[in-house]
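Below you'll find only one chain, the form predicted alone, shown as structure tokens.
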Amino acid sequence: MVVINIILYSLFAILVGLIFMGIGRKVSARMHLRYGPPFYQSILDIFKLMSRKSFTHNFVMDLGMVMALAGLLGTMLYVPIAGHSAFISNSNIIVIMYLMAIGSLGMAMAVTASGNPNATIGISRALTMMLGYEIPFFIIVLGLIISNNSSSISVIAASQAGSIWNWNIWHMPLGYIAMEITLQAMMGEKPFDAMIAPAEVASGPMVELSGKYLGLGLLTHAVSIFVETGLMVNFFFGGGSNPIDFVIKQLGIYLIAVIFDNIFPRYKIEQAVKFLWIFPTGIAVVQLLLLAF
């Protein structure tokens, strides 16, 4: 039964993430006054990529791509969906923070092994960006733990039940603002997308990926979207009364990120890290002090 739950939850997260990516592409196209592809285009892309010939450089690249996807899927299994997770009732946010790093490190290992300098530059920027957003993210999480006297995501989500006015977005507005900015960086959306800058490093980590490897990269990104928006829903929007309610809230959060992605220009990597250390970190610290005192 546990194995079936894991498979179903994994497929659900992948499907939702791919549909979100397709909807995001459609919204971006309309903002650019284009028609854009259908919302299910990302699903079609996966089937197309998985059927094409793939090129790999070595075993480390193969292992890294599998590790990246497996790490994000493992993280997803600990994220409660409308109060339910795959196999654990009290998902600890500290455990999730450790697991989230596995996906990034797996991708770093894979693309660095390719030997392409653009991929190496892109992944070095991505790891530097992690230094930028992990600090405000940790401070926000610490505030949630103090506010709820628990590090369980299930407890944090359950404490907001009963009414929309119980949501943490009203009780911790500064924490929400800091988390919104941090989420933009975690998802790699503008202005925090220096790691994939196509005009500079030819999409960075993705430059050497082809066929099945590019498909695995898209699947990894889809699951990361599900995990990160899912955390946001549980932290500030009361979780969800059912999976449909949960996914609708996730979609709203994701579309905010997509809209900002189409509005803002790209920061340089040093500008992005400096911005994250000053603004969302500062806002999160103020929220933490208000909660503590």
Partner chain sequence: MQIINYADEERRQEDNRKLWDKVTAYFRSRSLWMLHYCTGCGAMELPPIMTSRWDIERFGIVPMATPRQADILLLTGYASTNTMKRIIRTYEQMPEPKWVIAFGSCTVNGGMYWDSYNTVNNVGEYIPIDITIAGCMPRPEAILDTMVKLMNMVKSGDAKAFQKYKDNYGYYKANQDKLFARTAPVLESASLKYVHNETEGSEQ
The other form holds:
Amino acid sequence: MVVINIILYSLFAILVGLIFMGIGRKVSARMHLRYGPPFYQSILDIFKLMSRKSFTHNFVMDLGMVMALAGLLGTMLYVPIAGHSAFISNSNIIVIMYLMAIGSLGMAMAVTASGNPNATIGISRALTMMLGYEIPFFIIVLGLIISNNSSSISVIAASQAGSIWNWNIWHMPLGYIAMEITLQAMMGEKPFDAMIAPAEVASGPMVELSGKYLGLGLLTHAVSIFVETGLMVNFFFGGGSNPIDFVIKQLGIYLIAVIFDNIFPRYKIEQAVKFLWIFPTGIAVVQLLLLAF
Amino acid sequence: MQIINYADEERRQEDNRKLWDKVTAYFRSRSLWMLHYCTGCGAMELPPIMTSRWDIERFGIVPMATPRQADILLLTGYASTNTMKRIIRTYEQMPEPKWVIAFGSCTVNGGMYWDSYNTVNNVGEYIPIDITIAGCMPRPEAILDTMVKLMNMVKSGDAKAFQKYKDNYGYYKANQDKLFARTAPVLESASLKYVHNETEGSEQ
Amino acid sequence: MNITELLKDLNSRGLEAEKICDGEIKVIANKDNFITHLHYLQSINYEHLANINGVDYIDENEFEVVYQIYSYTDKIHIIFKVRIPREKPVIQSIVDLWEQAQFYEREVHEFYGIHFEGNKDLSPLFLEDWMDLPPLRKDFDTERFSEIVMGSMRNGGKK
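Switching from the form predicted alone: structure of the form predicted in complex with its partner chain?
Following is the full complex, with the preceding chain placed first.
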């Protein structure tokens, strides 16, 4: 039963993530006054990539790509989707924060094994960015834990149930603003996309990935979108009463990120880290102090 | 060396591909990623087809940063001999299946640079080309039409130039060597070349 | 110094200077002492060497080396021409005056076969594995070269 659960949850997350990516492409196309690809374009891309010949450089590259996807799928299993989750845990925030790094680390292993200098530059930027966004993220999470006296996402989500006015976005608006900026960095969207900058480092970590490896990378990205927007819904938007409600809220959050992605230029990596350490961290600390006293 | 024409052969023996091949061909035709490697002036025609006027992304065609990720190699204009080396290297780095589109007269017969000492006349002699677009330069409509034609060719399994490259590698390699691996001067006039003699120069 | 003063000055130094249009003059110098003139021009604020070109005058059996010099203070562009014989195309290098001349001279050497005395590195810059006559010389037959190497055909192969 657990195995079937895990497979179903994984498929659900991948499908939702891919359709979100397609809708995101459509929305940004409309913002450019274009027609845009169909909303299922990402699924077509995945099938095409999986049916292509692909180059591998060594065993570590194979292992790293699988590890990245597995790490994020593992994280996803702890995120409650409208109260349901594959693994029931009393303190899943800690587990999630621990597991989320595995995705990036697996990617780092895979792409540095390819030996391409652009990939190495890209992934070192991605890990530096992680250093930048994890500090404000942890402070926000600390505030949530203090105010709810629990480190379980289900408890945090359940405490907001009932009315729209119970949502944490009204109780801790500063925390929401900090989280919104942090989320942009976590998803690698525009002001903070120095790691994949196609014009500078030729799409960074993905530079040497072909066929199936790129497909795995795309799936990893889809799952990371699902996890990050899912956390946001649980933390600030009441968690959703049923899965459809939950996914609609996730879509709203993802589209905000896409819109920001389309209207911002790109930070350099040191500027991005400096910005993340000053503004979101500062706002999150103020929120924490307001909650504590 | 004889070149096998796959398109004709295919038409003769009807569509006898397996179901799986048909399915993958459909997905491939709907998600062609092109390598934005721009030689010559045709690169100017690409921004209009990717932006709001002609928007090629609605067919799933997007530019990609590296040859590893790309399906289509676009040759957008004349190829000088130095560029040709890089084009071949790029082409060989792309994973299969891969397709090549050549833009403009220059890639077909040298165009207005046909008698230049450094412009390759027919790119098709060095790497296999699926579709060429005539014109100097082709309009974005022509490029869009070609893309749709390539999508149909991929779907029906006619676009098999990469297979041709593998089967006739000897022919292509001989042509490439003729261009790059020259060991002796081509023309007799090379003997007129002035060679400076250090000792003679310092006497003056 | 405005353009008429400059013309007078250059003519008095034994150079053939001539006005082409506003802010642009043509100077013809001798190959034996052109360096001293360039030195003088540099000392009166002509600090920018924009380019070095070669020209092949095959009928007069001469090469021409053209130095494009510009002054940011006077806003005058000088086209400084030096002729050298075709049989022995050797000219002094101006790397000591302008460092960027290193690359311009390398290019001219590659495409015309003109030797620059004093330039340490005249290795090929653009052409790879080139063994024929320098390609921009007029006696290099590009059409035949293209026919042999690339298989090009006049009028697309029709007579």
